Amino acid sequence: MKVLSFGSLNFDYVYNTDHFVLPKETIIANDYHENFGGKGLNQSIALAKAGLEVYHAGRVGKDGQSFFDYLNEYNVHTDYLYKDESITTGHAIIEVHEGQNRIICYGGGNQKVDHKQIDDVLSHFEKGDLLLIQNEISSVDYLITKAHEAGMKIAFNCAPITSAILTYPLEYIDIFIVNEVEAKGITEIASDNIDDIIKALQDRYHNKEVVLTVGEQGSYYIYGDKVIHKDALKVDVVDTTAAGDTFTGYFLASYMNEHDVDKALALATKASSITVQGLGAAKSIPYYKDLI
């Protein structure tokens, strides 16, 4: 089985502040960091640090050469990472306060992924291979359709949640990975009650595997009538950036290798609890050897 992570790559500009900026307000940041990020990149690195051989597909701009070296540093293959000299790479402005964050993303190359690139990349994969995608690149609906036609197993982290997601061919998704906001978006439920959200996921996606993360309340694996819950670990939170991406990568790596849901949830929970104790995105993701 080959693993393809087809997703976003961003330059992250991270500002630590005393409070989140208010409308019409200008504030002075206490600290500033530049990092490599993007949900796609973070999840590729999480998969690789968890022990899988991973290929990353995406698109960077004329300023994006450093992403090739950065991904290779973490043993992520960049054969299918495209560099487009006519555009700039995506970036994110991240405001961090008391361990929580607010993020503004500019799509850049992430929004230039087209059908030709998807066809070219998928021609190197076959039935049974795993595709992990998020919602930070263009042409996601086409990517889902073509990966399904190729017989790939598709895991979809529905982030960020947008109205367009419900127009995607979600019937082709094998594993949904969502937080409570994203779960409400793909089920069109208004309730914030976790039990109601789980019931809505069971009703709408009864024959799909769903991983639901709910922060301090832990995580759930849902498949038909089966529901497995794993408590979160209590740690001192420094920065939640890439915590969800770490969870996604480690869950899939463990689950695809051993098909043990309890073990996969436990490993993903431990890995993400380590990520939130460090600053930055990909660099704060732990290696598998640090978890055992």
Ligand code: RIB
The other form holds:
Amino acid sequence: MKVLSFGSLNFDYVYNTDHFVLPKETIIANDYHENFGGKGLNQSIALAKAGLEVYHAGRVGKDGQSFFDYLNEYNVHTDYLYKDESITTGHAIIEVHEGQNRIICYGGGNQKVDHKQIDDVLSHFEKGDLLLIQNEISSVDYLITKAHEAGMKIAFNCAPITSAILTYPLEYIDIFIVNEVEAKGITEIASDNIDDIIKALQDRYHNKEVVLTVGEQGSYYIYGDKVIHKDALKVDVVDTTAAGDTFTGYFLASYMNEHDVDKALALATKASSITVQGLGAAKSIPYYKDLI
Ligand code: RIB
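Having displayed the form predicted on its own, please output the structure of the form predicted in complex with ligand RIB.
All chains and molecules follow, beginning with the one already shown.
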């Protein structure tokens, strides 16, 4: 089984602030960092740090050469990462305050992924290979359709949630990975109650595997009537950026290798609890050897 992570790459511009900036307000940041990020890149690195061999596909602009080197540092293959000289790479403005964050993304190259690139990349994969996607690149609906036609197993981290997601061919997804906001988005329920959200996921996606993360309330694996819960770990939170990406990468890496849900949830919980204790995205994702 080959693993393809087709997703976004961003320069993350991270500002630590005393409070989140308000309308009409200008504030001075306490400090500033530039990191490599993007949900796609973070998840590729999480998969690789968890021990899987990963191919990352996506698109950077003329300023994006450093992404090849960065991914290669973690042994992520970049054969299918395209560099487009006519555009700039995506970026994210991230405000961090008391461990929480607010993120604005500018799509750049991420929004230039087209059907031709998808056809070219998928021609290197076959039935039984795993495709992991998020919702920060263009042409996700086409990617899902073509990966399904190729017989690939598809895991979809529905982040960020958009109204367009419901127009995607979600019937081809094998594993959904969502937080509570994304779960509400894909089920269209208004309730914030976790039991209601789980019920809505069971009703609408009864033949799908769903992994639901709920911050301090832990995580759930839902498949039909089966619901497995794992408590969160209590740690001092510095920055939650990439916590969900770490969870996604570690859950999938473990689950694909050992098919043990309980073990996969435990490993993903531990890994993401370490990520939140460091500032930044991909760089704060732990290695497998640091978890055992
Ligand atoms: O999930 C965290 C990521 O979201 C950041 O690295 C940022 O680039 C945005 O894509």
